[in-house]
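A lone chain, given as structure tokens: the form predicted alone.
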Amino acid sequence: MKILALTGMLGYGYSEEALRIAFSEKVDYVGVDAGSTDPGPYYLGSGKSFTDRSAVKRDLALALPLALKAGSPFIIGSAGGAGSRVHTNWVKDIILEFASENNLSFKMGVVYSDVSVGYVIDKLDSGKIVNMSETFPITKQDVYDSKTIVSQIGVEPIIELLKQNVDVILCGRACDTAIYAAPCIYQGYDRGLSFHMAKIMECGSMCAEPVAAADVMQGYMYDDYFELCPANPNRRCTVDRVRAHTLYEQTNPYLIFEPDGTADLSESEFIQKDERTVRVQGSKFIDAHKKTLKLEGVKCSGYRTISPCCINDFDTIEHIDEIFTTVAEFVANNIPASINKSDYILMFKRVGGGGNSLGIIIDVVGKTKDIADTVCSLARSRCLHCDFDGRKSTAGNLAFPFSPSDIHVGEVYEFSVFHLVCVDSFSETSETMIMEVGK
């Protein structure tokens, strides 16, 4: 069975060579990863996306006419970014959008994988709430406060929907292994060998070099074995590199933990089959005691204002530390009486420098916007001014790069949930339809 990692990340781009290259022989089924919680939690609170519409909807027009001209099902997980409701339905109006344009009709699926608060409170007063960090125990109001709450689903509302022959499978927040294990695991192929491949193909040709997450890789799925090459001439796999994206994100260098269970590397072996190709052996399955899924939830903290700025004068980079300590006391002593020290954190932020170079970010997150605006205001003013023991200058200690220099961000999102939920079914969470388009 052949399957393919159309890119790292949808929207992130990837070589038209290498795609019509890799459907010049029979593609089974094709995948991509949309998400991820690396930006941090902005994006799940916010419903917006990290990656830009223009370039998600370039990636899907160049692959989803070959995917269904071939009839490999088309597999996309975290949808939007985060996997909320509201960003797989972002990418569901895109695809959407596409077909009406190009009048295509085909079966799609659409997992969307939110669950309420009400659900994790039953898990939570049921004792079925399991912390991943014992620096970072739940409570019932960080679940009460938070604005959005998805489940990151495995393989099974994959299977069951490619067990309806869908032609597109659209997935909230989902393992990034369960985009390619899943369709291999349907057609009957070793567990531990599918998840193995699929934790290496997730980031597209992060396991070729040269190095890049935006290209085509291919899977080549066997009963005893499976085989990675880049679509794109121009990449090779290596043993090496094979290994390496094998540890990528990874507590453990021979155990892969997945809801369904565990793929055990210790007896993997990877040969190198020709100049581009790796072949990787031997990987097994251990089926988990207790079926869990993580939860990932986000609530809002504040607004944040921040100011970049630079110093170009050594003796005033020598005496920084004063110049903020100095700056934060006369922002405590100085903030209008309707502010509480407790409304705002005041950071300072400093970036590279080297000599008589040194970028600082006053960066402020504060209860409201207007608080935020009002304690950046006043660190800026004040650390531009601010005197020291030896200070030549006196028009300012700070160089702006931006006008205007204080830039209002936005709201800002924390981390509210970040634990594992046990569940009866791994389908528990998920809420499944299946449409139409173009009919």
The other form holds:
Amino acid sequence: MKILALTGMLGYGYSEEALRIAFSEKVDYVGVDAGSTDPGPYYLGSGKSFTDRSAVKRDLALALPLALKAGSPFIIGSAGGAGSRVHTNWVKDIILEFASENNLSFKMGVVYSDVSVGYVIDKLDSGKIVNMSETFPITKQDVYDSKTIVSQIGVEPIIELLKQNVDVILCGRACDTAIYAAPCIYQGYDRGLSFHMAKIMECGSMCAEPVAAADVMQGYMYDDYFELCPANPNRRCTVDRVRAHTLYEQTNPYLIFEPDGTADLSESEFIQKDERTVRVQGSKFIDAHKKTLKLEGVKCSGYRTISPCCINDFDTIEHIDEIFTTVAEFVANNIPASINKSDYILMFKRVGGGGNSLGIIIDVVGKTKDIADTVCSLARSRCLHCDFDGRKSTAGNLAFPFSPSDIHVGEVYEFSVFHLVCVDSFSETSETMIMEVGK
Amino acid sequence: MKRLIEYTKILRSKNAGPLYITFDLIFDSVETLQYVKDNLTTVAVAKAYNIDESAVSIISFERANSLKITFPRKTVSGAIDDVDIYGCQQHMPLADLMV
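Okay, that is the form predicted alone; can I get the form predicted in complex with its partner chain now?
In what comes next, the whole complex appears, and the chain from above leads the way.
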């Protein structure tokens, strides 16, 4: 069975020629990951994507007609970057727009994976929320404050749609591995091999050299092993790269944790089959005692205004701690009476530099945009003219690269939930609908 | 004794989810891996990052000539006081450790 990973991230691009080569032989499934928490909590909270609409449309537009023509179900995971309902609909609209422009007709399954605050509170009350790290316990207040919470679905909702012969499966937040493991497991292949192959494939050609997330990877699944070979003839998979990629973004090199168990790679063997192909065998799967899904939730923590600037004076840098203290005290004593000290956080972030140079971001998060503006303005102006013993450069302490010097960043979101939930059924967090497109 | 980075082919840091930071050290040979493994302690890593020793996990992966070091991030990715959302520029304190 042959499965394609279009690219490591929908909207990051891939070679059109590589795609054409991949489709020169029978392709059974096409997958692409469209999301990640790497870019941070902002996107889930704001409903925006960290990928660009035109780029996402380009990546879909090249592959969708080929997949439809070949009868290869096309599976998209973690739509729109963060995978909430808003993000999923954003990608759905792009697909519908492209289908309408090109008179395409197909059957599409959409899986929404948002959960409600009430769902998480009920689970918390019944002791079914598990910490991912002791450093990040869950609190009821954080759950109540959450603007959006999504679950990372596993393979089951995808397999349910494959059974119904849909052409396109668009998923909200999903485990990266579910995209590629679902069709393999649906076709009856070994779960350990399926998840291991999926884990390596989900980053596109990251396991090839020259390394690139943004290119097509081909996975071939067999009964006792799988093989990986990049579609782009200028790249090759090597044992070193594939082994190294097995480590990537994992807390444990031997274990890949999945909703229904763990892929155990401690017995995996990596073989260079030919110049561009690596064969992997021996990966196992251990069933879990409990069914769990990962939850990701964010809350709005305020509004940010920043002023990036630079000090190019050794004496000023020598006195920087004293300057920051003076400025923070000044701000606290000079804010309007309507602003409480607890209404803002003022930070001086030091970024790089060395010798006579120090980059600084005056970073303010306020309860409102106006509070952040006021505090940033006071801090920036005081810092610019802050005096210290022996100061010779008395015209100003800061080099501003921009006018205006202060920049609105907008709403600030932080993770409020990043926990496992014990589920009775793997479909309890998701809602699936099937639509006929273009008919 | 030399800097840890001088023993490695790859030395990188990256989030393993927003709560953890993980470091991959990949070596040219299993002998180098073994040498570093025998001479790098969780205490030294904890000190380099000013964290609790019990939080540090060091696991070797002989098949890939590599060592994986993982501990919880001091600030969750994207928290107000975070300065490296992807966690991919946190490797220098480790790189500079003398082994």
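On a predicted model such as this, the values are computed, not experimentally measured, just so you know. Positions refer to the first chain, counted from 1. So that the term is clear: the rigid core is the largest set of C-alpha atoms that superpose within 1.5 Å between two forms.
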Subject >> C-alpha of L104 moved at least 2 Å between these two forms on rigid core >> reply: no
**OP:** Classify I185 as shifted (yes) or not shifted (no) between these two forms, where shifted means its C-alpha moves by 2 Å or more with the rigid core superposed.
**Re:** no
